[in-house]
Amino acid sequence: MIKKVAILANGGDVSGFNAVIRAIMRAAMTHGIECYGYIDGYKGLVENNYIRLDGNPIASGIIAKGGSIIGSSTNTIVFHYKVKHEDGTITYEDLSDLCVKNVREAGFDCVFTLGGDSTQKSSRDLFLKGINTIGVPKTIDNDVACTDITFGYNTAVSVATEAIDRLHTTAETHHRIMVLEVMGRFAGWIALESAISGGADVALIPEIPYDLNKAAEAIKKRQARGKNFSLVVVSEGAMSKDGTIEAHEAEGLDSKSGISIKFGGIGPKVAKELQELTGMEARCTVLGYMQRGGTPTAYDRVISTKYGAKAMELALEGKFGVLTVIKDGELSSVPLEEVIGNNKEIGAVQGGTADSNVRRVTMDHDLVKTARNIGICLGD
């Protein structure tokens, strides 16, 4: 029987955290169940620093709130924990025994991971070393596997839209090329809606390798129609077709795990090119963690509320080592091994390498078909 339950929030932020926050806590009180959060995701499970919700102020009026009230950890992994010692020397060491007793010590019954493919992969981990655990499926990029959709993507791409329609009219105004770069990291998700949704002219994704001389061409033939201007969303994580992505070093990430870098950059050397291919004036503007932050969207609020109804619902039917998904419209589960594809190996540092499981943007889905169709270039 289910009695006490304990919520983490790990990676970058979302708009919607809360609300999944929110939808576990109201559940869990429905059943008589003890709710509490962990403090700064992973590393609140290593801390054992943790705080009760149901009854909280904290916790009240939190569902039009943006951010996360129990905080979240990026590049936190227990399993190759970042530990900076006395003497000024850094090492990096296994504490998911120390999670394993924490969580047991504590009495938590359950432990819900809100997060992307890494934080699910962590879980996956700690529910093989004994941890009951249940994912729900959180990032902005819209890239973990096995659902439709994850919370806090309808936001971004909203935002990203606002921003598309705000530099319509500077570019129109100044009869410039602008582009704006977007996240997306290893899947085009937001660029590809952001630029339908928008009325952009060319959509640069991860997922196909452009060639810069294509979509110069599809600004050139505006150029010869009277239109003066061009909008160009880019995904950060796309690369030309020579290979390169624009991207620098990230600090304390194993190099044996692939993902050693931070994407960025690409917007500017996409507008820099464009102006030299077109002889038209380009400017890019990043919008970088303006899609992460404020307030979610009412589509993210109700998504968010049915993974967290969904998570303690499946906590009281003893389902664990599952995430918590939506396939065609309707709410499941999948195991968590389905979710970390062939990573399998206990412990890896990261998420997000050639063997994960990641969603990315298909060349038969419906977004790239509409693109398509209404002449928005992608670059090849």
Given for the second form:
Amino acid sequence: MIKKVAILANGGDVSGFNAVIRAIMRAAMTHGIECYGYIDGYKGLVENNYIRLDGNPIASGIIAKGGSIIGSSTNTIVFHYKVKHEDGTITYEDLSDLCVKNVREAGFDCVFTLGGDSTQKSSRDLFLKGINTIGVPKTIDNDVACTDITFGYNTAVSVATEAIDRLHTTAETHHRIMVLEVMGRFAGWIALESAISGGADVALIPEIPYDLNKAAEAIKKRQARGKNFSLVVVSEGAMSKDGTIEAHEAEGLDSKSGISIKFGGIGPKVAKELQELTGMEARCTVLGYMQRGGTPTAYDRVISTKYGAKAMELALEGKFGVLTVIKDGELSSVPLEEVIGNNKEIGAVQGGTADSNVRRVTMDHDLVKTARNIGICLGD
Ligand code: F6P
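Having seen the form predicted on its own, I'd like the form predicted in complex with 6-O-phosphono-beta-D-fructofuranose now, please.
Below, the chain from earlier opens the complete complex, with every other chain and molecule after it.
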């Protein structure tokens, strides 16, 4: 019998967090279950900081609201938790036992973990330690394994599409190459899909190491056809055939954990090199956090609501240690064990590392075939 549940939103925010929170809360209310929210994701779990959501005015009217009403935190994995001491030193500690104790004392029958691959890895690990967890797949990058789509992705694609549309008119007016750098650390879904929807000419994604000469050739061919401008979309994690990813480690973050790595810089690099190769003027726009903020699209509101309602359905069925997924259009669930892939070691630090199981664009995917068929250059 489920009487009391908690929601935890973790990782970089996305549009749709609140829609999932709302759906879980409303499904809980339908079944007379108390619903709580941990403040700032796993941080709230460590600090035992949570609030009641059902009946709380802060949880009302939130379906269209960006961000997360209960906050979120990045780089906070309870098995490798960053602790800042009074003397300024930082250590990483395994606080998972404390979390287990906190959940038990609060009396939560289930904790819903809204997040990406790192969050779901920790969710699996907490499940192995005896906590009833159910994951809901989030990321704008759309790179959570075992599901066709994560919530937040569609909004990011829609923001990127609007950006391409706006760059289109200025590119055309000034006869320039406009490069748009979008998010996507290890997977190029946003770049690929928005390049198709925005009518871009080149899309560079992490899965296809690029040769910029190919992109320059495509741009010159357009020029020869009288098209004196081109639009290029590049994922932040894209890299050249002989180059490295333009990434740097943010100050003070953990070098062991992949999630600390900040990407950025590939867009300006590509623009500069394309200018040299084509002789055309090139400019770069880095879209950044615009992709994560603001109101979710109707599509994201609906899949977030489906995911949230399904998560509560699973809890009522007593199915824990699973992730809600959409596979071939069907709303279902898979064991978190499958989601984490080979990263079996409990508590191991993960997230965008060689061990993590991110879902990347495959060369036989419809989006790749479509892009190639309509002549979008993928840099290969
Ligand atoms: O994982 C989603 C994502 O938006 C990445 O594409 C991006 O590199 C990262 O988060 C940046 O997150 P933050 O700066 O909040 O750590």
